[in-house]
Each structure stands twice: as C-alpha cells, then as structure tokens.
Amino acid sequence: MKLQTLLFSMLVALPVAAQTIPIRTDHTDLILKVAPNHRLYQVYLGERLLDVGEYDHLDWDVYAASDASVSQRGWEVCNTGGSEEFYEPALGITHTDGSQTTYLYYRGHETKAVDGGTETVIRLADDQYPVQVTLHYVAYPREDVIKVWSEILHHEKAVKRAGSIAADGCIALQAIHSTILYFRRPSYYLTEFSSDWAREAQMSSQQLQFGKKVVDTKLGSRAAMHAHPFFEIGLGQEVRETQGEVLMGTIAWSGNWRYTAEVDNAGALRILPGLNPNASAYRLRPGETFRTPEFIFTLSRNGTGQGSRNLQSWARRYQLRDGMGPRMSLLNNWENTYFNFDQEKLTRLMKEAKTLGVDMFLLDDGWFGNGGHARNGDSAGLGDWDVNRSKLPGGIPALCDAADGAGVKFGIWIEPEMVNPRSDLFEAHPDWAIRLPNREYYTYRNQLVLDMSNPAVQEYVYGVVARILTDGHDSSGQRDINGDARVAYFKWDCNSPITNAYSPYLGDRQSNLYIDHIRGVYNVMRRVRENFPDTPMMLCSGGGARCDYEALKYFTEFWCSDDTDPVERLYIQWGFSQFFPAKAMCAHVTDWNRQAPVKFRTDVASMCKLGFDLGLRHLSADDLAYCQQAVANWKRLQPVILDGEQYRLVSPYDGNHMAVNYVSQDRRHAVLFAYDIHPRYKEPLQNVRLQGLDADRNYQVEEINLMPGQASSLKGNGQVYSGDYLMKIGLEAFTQNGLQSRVIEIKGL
C-alpha cells in the first residue's frame, strides 16, 4: 500500500497549470476549472457563452483556494467527506484504516464522440490513499441534455491493527451521489413527483429556503412507490410551463435513490442526485470499479414545455430501448376476467382484439402454477412459472396458434423477482428469498423477493424469461432459451418492495443488499435485451413505481398507473409527459369511470401507447364503431402523437380543462386533445392556443374522433388558418359539458 500511495501522491504533486473543461450543448454551458490546488470546480452552468474565450473571465479565484497552502471552499465538482467542505458531501469514503477523509486531486482528461454527442472523461485521485474518481459526462447538444455519473476504484490493502473497519481490504462508500450541481439566484422553486398506487406522478411546488430538501426512496425493489426520481427547479422564479430558467433532472436508478436540494448560507444551492445511503454503506473490494447511477438533466430557459421536449426527444434517440421504433396497440384480459378465464375465453378474446382493430393480445397475471400452488389468486404460483394445465391445456403453444387464427399478435404477464411462500420454487429454495434468518417473515401482497444479488437465482430468472419468450414454438418442451421469441411481447411486473431486508447470499456484506440487488435485476434485464432485442417489453411495477431511464434501456414503455379513471388518468399522465415521451406511457380504455363515456376514456388513453381493457361485449354498437375508428385514427397518427414534439397547453391542475398538442417533427402535421373535465357552470371558456406550428404555413382543421351519427360542433371545423392564427388566437376547443373531450386534426397545406 506504501508504494501505490507514493505513485499516487507524486501523480497529483505535479505542477499543473489551469484548466478549463468545457461540457457544452448547443444552449448550455457547464464549465469547470482545476485551480492551482489541483482540485476542480464548476466556475459556471447556465446559458451557453458566444464566445469561448471569455472562459478565461470566469474567475475560479471565488469558489476556490489562490494557494493551495490555503483552504478555502468552494464548489468542488466531487466535494468529499472529511475535508474542509461543510455541506454534503458527493462521495464519502470510510478507508481500510479507518479514516473518512479523502481528497481528490485532478489527474487528466480526455473527450471522445459518442452516439448523438460527446463524452467527457476527468480523471481524479487521492493523494494519501489509492483511490481513483473518474467523471463522466456525456452533453447531447441537439437535444440539450446532459448525463453524468461516476466511476470509484481503489487498491488499499488489508488493514488488521487495532481500529481498522477493513480485514478483507474493503472501503466503505458512505456517501455516493452521482454529481453535485452549483447555482447561484435570488430564489429557487422545486416540484416534486410523489406517488402511491394508482396516485402516480402527483405535482406539487414549495420554495426552497435555507437547509436541506431531501427526497428518497426506501423500499428497495418497488422503489417509486412514493416518489418518483426526477425533480423541477425554477430558479429565480416558480416553475412554469413556456417561461423561465428550470432545471429538470432525473435519476436512472431502479433501486433505494436519494436527491438533496440544499441552500446554504450564502444563498447557493446544491444539488445531490444519486443512491441513498439507508443501510447501504457499500463495502467495495479492491480493484472492483463501483459506478454510480446515471444523472439526466437539462436546463431550459423556456420553462418546462422546452425542457420536456429536451428530454423526450434524447430519450427516443438515445436511452429508451427501440425508441425510434413503432408501437402496438392492445387488448389485455385482465379487467375483463381477472384470474378466473380458461383457453377457449382466452380465444374469444383474442377475436375481439382483431375485431377492435389492435395489434397484440396480452394474457395478464393468472395463467400458471398447478396443484396445490394453482395461480387463482394472488397467494400462490408466483415463482412457478409452467402453464396450469387446468386452464390452459394446450399451453403457451396453443395459445400462440389462437393468435395466429385470429390474426394478431401474443403477449404475456410475468412477475419474475418476486416468489410466493405458497410455491414450488419457494420450497425448494427458501434460501432464494430476501428473508431474515431468525424471524418471522412478513409478505406484501403475499409475496417476498427473490435476492437477485445471487448470481444463481439470476441465473433462474433469466431462464424463466427466456423459456416462456420461446415457448409458442415447441409443445414438447424442447426449445433453444436464446433463439427467436414466438411471443411478441412481454408485461414484467415487480409489486413487492423489499421486506425482511436480508440476503442469505452476501452473508456479511448485508449492506450492499439494495444496490447489488437491483444489479442483479439489470444483468437479467440487459440479457434479455441482447438475446431477444426484437421483442418489445413492457415495465411495471404495482403500477407506475418503475419509472427510470436506467431500466428504460431494456423496455420498450413502462405501465404509468392501475389507475385507469380518465379523469385521474389526466393528472397522471401530465405529471410523467414532463420527463418520458408520449410513446413510453402506456395508457388502457377500461371500465374505471363509467360515468365517463367511451369517446371520452379512449381519448385520454389516446394521447400515449393506446390500449384496452374491457371486453366489447360491455359496448354498444355505437361505442364499439367509435373504438374501431379511434384504433384506426391513433395508428394512422402514430409519427405525429408519438414522434412529434409535445406541447402541454391547459393543466388539470389549473382549472377543469386540459389540452394538449403534437406536432410532427417537419411541423406539417399537428394533432390537439383538448378535454371539458368538470366545468362550472356558464364559466367563461378560453381559446385553446396551439404551439409548434410554422407560423407561415396554412393547416387545415378537422375533428376526428367522433361518435357514430355525431358531426362536429367545432366551430371553424374543416376551414383553413395560419399557423400564425392557430398559435396567436387559437380555437375554441372547450366546452361546458363535463368528461367532454376533442381530437382535432391539423394538416398542412
């Protein structure tokens, strides 16, 4: 350990002159320093600068030490544990001998073009122990966003003297945040996401005053049950949706996550996004490379519509998995039969879907298990994934052929990280579940987890996977579990947190549980991706509590709420458009709110992935004639809703109103959905108006959508305006009717 940390010492001793490093989109400018201390900063992050010589005025000498004799704080990009910084810390670092004090010394770097931007790499070290940071920070200039994350590797030895934390030569990483972001303005305003079962994504606002704003997670596997991982920040004002400076950031992590929002005592804030630290203390080993999760953010100056579509737009380019691809529309079973269904109900089904005008049937939860395990409610069969035979005697084959007769495509449910106690697999691996070893266990909704912290139940997991994937092709059980998958989609479920927070597996290394865990997930995950890269996934998770860019790497969309009230489904859908592209929220017509007509249900379902949940036998002629039209419309539409830009016009959260549009990418095509929630009575109804338009071009408007016999009381339907007019006067859209809703067509001329 001498001599690595001499090597290390005499690395960061060498002179180094200042340095500026640039990380630059094509509106923003995030530039740091290393200061004749040999340490980095963040001298700047705001709107991007003409002229990149005038880097040189911005004056590092504020945030940080002239003499490196001297402390003095600053803002240091990667401020530590134990030095002279007073505030979180980014990183925290217990070493071998006891010590939580480290300092990182500025080593190098070097830039390198990566798909649609380019990669930063800052290369830092400790002078006393042998510890390397490595930042990362990936800019997407087009789309103005910007990701980061860390890398943490170390060499200390064994350490055995009376004191020491560390007989087997791991550090203990106590703080691990993925970046720290400065900002300096008269006042800051957060929104935040909170959440519960079918209350997904909920907005509220409050300004940040002196201290700490901490928001986490701590339940491990279903970890966005209560808050989501992504947070708004209005600096200078509040938040707003066409005006002001906002940074809108994100979290791609699955797993226990944690964002500080501190404003100390010269009116500065900081912002920590990364892992919560909750009995996570993570125990690295030696030469093992510990990454922090992925940070995504943008900074708009024109408000959060603009940061939006930064967003959306990198994640169809960049991080969502085939997110420049197609989407299916659907039938799921579920609210239509539950757990009680067989093959030939299965089949009617599957004719209705063709008869509605979708894609794919999907078979939900229920459909395996046997014997005394039989799947019939949710106490039992889940971790015994074979087909029960008393429903579904011809299996997954037979049922892939039933879709094949009635011409669309199969798709199945499947919860595979969690086990019931009532299972085979449970025993015949108790040892494969998160569990204490001297209590008595308690089960959520009847199930534990399965410790994916084992390389062997991985392993299983990804053998389930893969062997329903490729079921439909072999009724004899004999298949290749990596070959072509004849079921065509896939709903992964997760709808336990972690309970009885033990692994049988990591034995004394309990507190890398949450994060070595949700690893495990991603290791199946990321092989299922490779080996069935053409088969679109759905994620969910008790509804929307998984809803990160990190898991979105591997799935197609992601299920926002069981909540399918389309009145709820406004505000729910709201909240999650502010950071996820229209064609990753899957949204379902169900019977959820029968005082809302059909018309009205599959409208707001049709301003994401649309699908349904109902059978047609519960429509009348009329209603299953307008769902035919309106599967057909929303297909036919699919680039404009889809891969258009999106402008969110009325909030729900504003009135009893809500509108919003999309325009397709060459701003020749637009598509409004504008809804009457519950308006008072004789209130004054404003123009709805439309963004995004060419200004210079003529459109024409038509509202589609309509109910059989029904022709549109639009006034102006079918004429021709300007985008000018459209944007600048707008159309009177709303009415006074409650769960009233209108799709309005603009083509250009």
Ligand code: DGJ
The other form holds:
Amino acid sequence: MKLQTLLFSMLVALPVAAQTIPIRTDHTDLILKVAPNHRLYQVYLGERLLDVGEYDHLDWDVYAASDASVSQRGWEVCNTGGSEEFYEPALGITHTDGSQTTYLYYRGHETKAVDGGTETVIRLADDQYPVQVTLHYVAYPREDVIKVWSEILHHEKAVKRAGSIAADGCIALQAIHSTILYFRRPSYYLTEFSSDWAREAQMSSQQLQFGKKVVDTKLGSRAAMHAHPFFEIGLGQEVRETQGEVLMGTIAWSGNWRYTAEVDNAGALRILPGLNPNASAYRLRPGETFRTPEFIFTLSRNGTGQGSRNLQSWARRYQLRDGMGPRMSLLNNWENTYFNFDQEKLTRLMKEAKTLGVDMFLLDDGWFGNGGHARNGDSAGLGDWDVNRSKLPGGIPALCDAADGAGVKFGIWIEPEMVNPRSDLFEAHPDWAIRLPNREYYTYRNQLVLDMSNPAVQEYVYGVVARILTDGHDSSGQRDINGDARVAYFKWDCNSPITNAYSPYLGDRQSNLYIDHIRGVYNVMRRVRENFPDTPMMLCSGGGARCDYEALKYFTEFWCSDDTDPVERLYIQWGFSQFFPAKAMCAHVTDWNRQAPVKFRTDVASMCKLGFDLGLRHLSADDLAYCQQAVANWKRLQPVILDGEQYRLVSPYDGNHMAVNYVSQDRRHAVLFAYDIHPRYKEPLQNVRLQGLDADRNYQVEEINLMPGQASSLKGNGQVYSGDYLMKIGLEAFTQNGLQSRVIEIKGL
Ligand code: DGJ
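And the form predicted in complex with the ligand, for comparison with the form predicted alone?
After this comes the whole thing, all chains and molecules, with the earlier chain placed first.
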C-alpha cells in the first residue's frame, strides 16, 4: 500500500465528530456536513434558520428518497464521476492510469473574513490518487449573495505506457463545475435568457420536469449569441417579481459555459453551473492548480425584484470595476459616420458633444489601418493599430487636442483580440490566429480570433492597448489640462466567435484551447486594469454578448445591444437588469425606430448609462433643447439612477407599458420612468404604484424631461404625497398614446 493511501485509511478509520460547515448570509443558510463516511454533503439550502442549534437536526440523507436504492446517497457537495452517484457529476477526472473514478474525502476547513463577507475554504482529497479539491464559498451577508468556486490540484505520476495520453503526467478534467446545488421543492420553473445579435436577454420560462435542461454556449470567445450565462429558478412556483422563492445565479466566464438543471427520480433539483465540456477535456499538469469560474448566486424569498437588487448592489460593491464611481455620458460616432470620417468631421462631432452637454466623445471603428489594409469597411485592417494617416494625419494626439479644444474628453474603440486576414498583422503572423493548419479557414464578420492561449499574442495585445492609451500624449506629458489621461475612455469590442478551433501554439493540448484562450484574454484585461486603473472601459461584443460577471471585474460598463430601437430596448434592458446594475448598462439614443419621438428614445436610454449616437444636425431645435435638458437631468440624477435601488414595477412582457423606479440609498429621492408602448384603444389604465420609498416621508412629485414649451399633463404634478400613498395608490403615469414616456422626479421633503 502506498504511504499516502495508508495514512489516509488510518485517518478514515478515526471517529469523526460530525462536522457542520455553515455558509450564512443575513437571510440564507447553506449548511454542509461531513458524514461518518468522511464525505461532504449539502444538508440544507434555504431561508436562514433562527437557531443554529437546530443544525443538529439536519442529516446528510435527510432529503433522500425513501427508496432504499437512493436513500443513503445524500447530496454530495462535490459529487464525482465514477462514484455511486448516478447523476451528472460536478467533477469528472480521468487519472493518468486511465481510471475515471474519484472519491473525495473531507480533510479540513477554515474560515476567514474577506472584504464584505466571510470566506469558507474546504479541503477535500481522494484516498487513492494524489488529487486535492478545494472548495471556496464567500458569503456576503448584507447582499445575501454567495460566490463559489473550486480549485483542483494533483501530483499524479506520468504513465510511460506506449500510446498513453498521460505520458506528460496530465490528468484530464472531463466535467468541471463551479459547484452543485440541490433543492427539494414541489415544483421548479426556469427562466432563461436567450440571445441573438440585436436580440439580447430575451426572457422565457418553463417548468422543469424529470430529466435535464442544459443551456450552454460554444462560441469560444464570447459568452453569448444564443444564451446568456445567467438564470432564475422559481422554487415551488413560477418566477415572480415581488414574491416567491427564487434562485438567481450567474457563471462568471466569458467563454464556453454550461449550466444543467436536473430533476432526479426523487423529485430533487440539482443545479450544476460550470464550464462547457465540449471539446474541452482539460489536461492538467501535475502541480498546476485549475480554478473553476466563479458562480455567484442569491436566494430571494421576495421574488426577482429583491434578488436583482441583491445582485446589483453586490456587483457595484465587489465585482464591477469602479462600481461605486460615477459614469460619463458620451456621444459616439458609429451610427452617425460608420467608417466614413476625417479629422474635420470628428472635430465637428466633438463640438456637438459639447453642445449636447455630454462628458465625452467616443471614436468608434475605422480610425486605423493604412495602405491596402485601410479600415474603410469591416473586411480589412483589423490588427493594424496604427492611425490611418489619410483620415487622421495628426493621429491620436491631434484628436485629443481637438477634444480638449471642444471641452470634452476623448475615448476610442478597439477590437484587439481579432484580426482580419487582410491585415499586416495576419501577413506577418499567420500562426497567431486560431485556425486549422490543414483546412480552409472561414470567418465571422471577416475576422479570425487571435490565439490568446499564446503568451506572445497576449503580449502583443497588451502592447497595443497600452500604446493607444498613452498615444494621446503630447510634449506636455500624459495628462490634459485638467490633469486627466488624454485617452480618457476605451470601448473594447469582440465580434467573432472562435471559428476553425485549432491553436497553432498548443500543439497536442488542443482540448485546453477554449479554456486557455479565455484565461489569456483575462491575463491581458487584468494587466490593463492594473496599469490603467483610472481609465473607464466599455465592453462590447457585437452588442451585448460579453455581459458576464467575470468581465465586470475589468470593465466599468458594457454595451447591451446594437439594437437601440427604444421599444426593443425596454425588453433588453428589463432582461439585463435582472442581473446587472443600471450603472453597468450602456444605452444610447440613436436613429433606430424614428417613429419613436426623440424624447421616448432618450427617456429609455436615461434608465441606464446614457449616451448618444446620432448627428445633432438632424435634430429639430426643440429636440436638441429637450436632449440638452435630459442630459443635464441625467447627470444630476446619477446618484439615484445609477447608485440607487431599482424597482421594476410593470413588465413589458405583461402588456403595453413598462415602468421602473429608482430610489436613492437614503430613500429621500426617487425617479419613476413610465413608458406607453402600444396601448389598445380605450385600454383601462392602471396606476403605477411605486416601491422602495419611505412610507412615512412626504415627497413632491414633478414630471421632468418635458419637451420645450410643453406643460405636464400628469395628474397631481407638483403635489406632495406620502411615500405610503405613492406605494399603495400610485400615480396615473401611463397614457393611451403610443410611444409616449414620462420621467417623474420624486423629491423627499
Ligand atoms: C460592433 C459593435 O457592437 C458596434 O457598436 C460597433 O462598435 C461595431 N462593432 C464597430 O465595428
């Protein structure tokens, strides 16, 4: 018997005091226990128990069915492939000897205080193989959020057998999940978020019956195009906004993720969030630690409204880059000019940005590439990050000077992980692109994805970003007259999924590509964040395909969708708001859906991080005056809209209207947004009842964002009401007019 095995069997033979490991937030208990077989089980996940002494009543098999064949199995916290568990494993390993069986035994645990919460670290190990798994749970009491991930480490020996894939001592991780959660409730309802270009975050629900529901993505470089990495599960009833128990969870991973919701034969629900195993049996070297993506969840007993506020508030405090800081409004040139611009045109737009009152001008795609690879369309130039000298002879410094002259900040677009085959970069480094050596490549939007698993490519991409961020320097140094960085903002795009999945760098470890590629992307993003901590950055991915919680660490905001039709945006923003704070969600006023008045379009964008992407020359004098006023109001109300609590009041999925209100943290100030989409003729209208106000406080109600010369038709405008009244009776904020909107400021007295 090997020494390690001997020591472990001695340990197992010792009597263990039943270990209880509580993971607690203010309202949720996740209770784990070590059973006499030394394995770790989930014994409870639900509303926090008042008396911790009663944890003693909880058994590891308490929820198991009475059927003898399953009664002793319990709910293992990291159930493993090849064990007596017959359902989807949280972790599946092929060892170097070819065995696919792993058993994990409890070795110890510690807890420690971390920023905002408590981290519990639990060590597990196999008794036959030198494999250790460490489970991390961070509980954030105030926000009722739990973050969980695992780490896998092994010291297996290489197998020198001819033909063995383990000649290098790698084990293969066949199934990699961040955790597994179990529930036993009478019924389960899943709300998922499907997606497509210009159709992000579309919500639909279904009851989960026996068997599995799997939602995943295989796009490689972006979390979404078909589905987003977050979900809601109504426990015991359908998902509702203000009541009922609901689990809301999200996988923090920008690449191939997967979640499985499986109802077993005993009626229990198992939820497994993790990495997509498709073409990704990860080969892990001895001594190397594999860290799974984080899974972040909240369990609300008051519906998704409370769950969203938990996550929004947690994301602002602990995940979103500069989550507590202010945000800049902007004017973007993409839909206004596309690739057709020069210095003069951009200088004019910078002045328009100033006229509008926004903080910044953002230059989009088309400013780089020279000669035969000039970026005058989307088929060439990507990868060649030198300024196009015929469009912009003065380069980035001249653009920064022009922005300074106009009195706005300057931001710039990049897409550094992609390359056009028609580019100097691809001609110089064809082996830096992900593509098959023995087949014709195919592209998406004329792009190939750079192989970010290759450290040389990571270095190149970081260098591109760093150079652009410092390229605005002039002889006076790195800062503008206000002391700010000259390139003050970045929009980082990522359009193509991984096509032709083969890394010229990884050689025979191709099954690591999807994971190592994303890790390479994060390496670069981490370096950018470290070295340019003060530069806010928007993450874009052909619209909103990279809205995931890991990316939030590196970006201050994300582009929700290229679809800026305000009616569609009501649905898209409703969907994303389930998981993301308004502060992280960019919304621009554009020319999509010109039937909608500029006021309606602006009021929809004002619910999130406001920007514009249209030519002011096309606005009437009244529309321009309206926009200037709306920008000023949005800036003034940032502490309420972006830093307050959000209450979704009327869902666009339920009819012809939508309403949301935001309340400042001290509950003295609120803003109500109400939209009429396509009301029916003589449709009976409901009052909009606000939420989150202080019932005992009086508030003055005033409609803002009115068109010049227009008086408010809101009943009770200017009057004082108690919070109690506004929450129980509400305001007649809806109308029977299509595409009409109201923004109502509620000021505490
Ligand atoms: C896709 C983005 O979603 C757009 O906003 C724009 O930046 C284009 N890329 C530029 O090519």
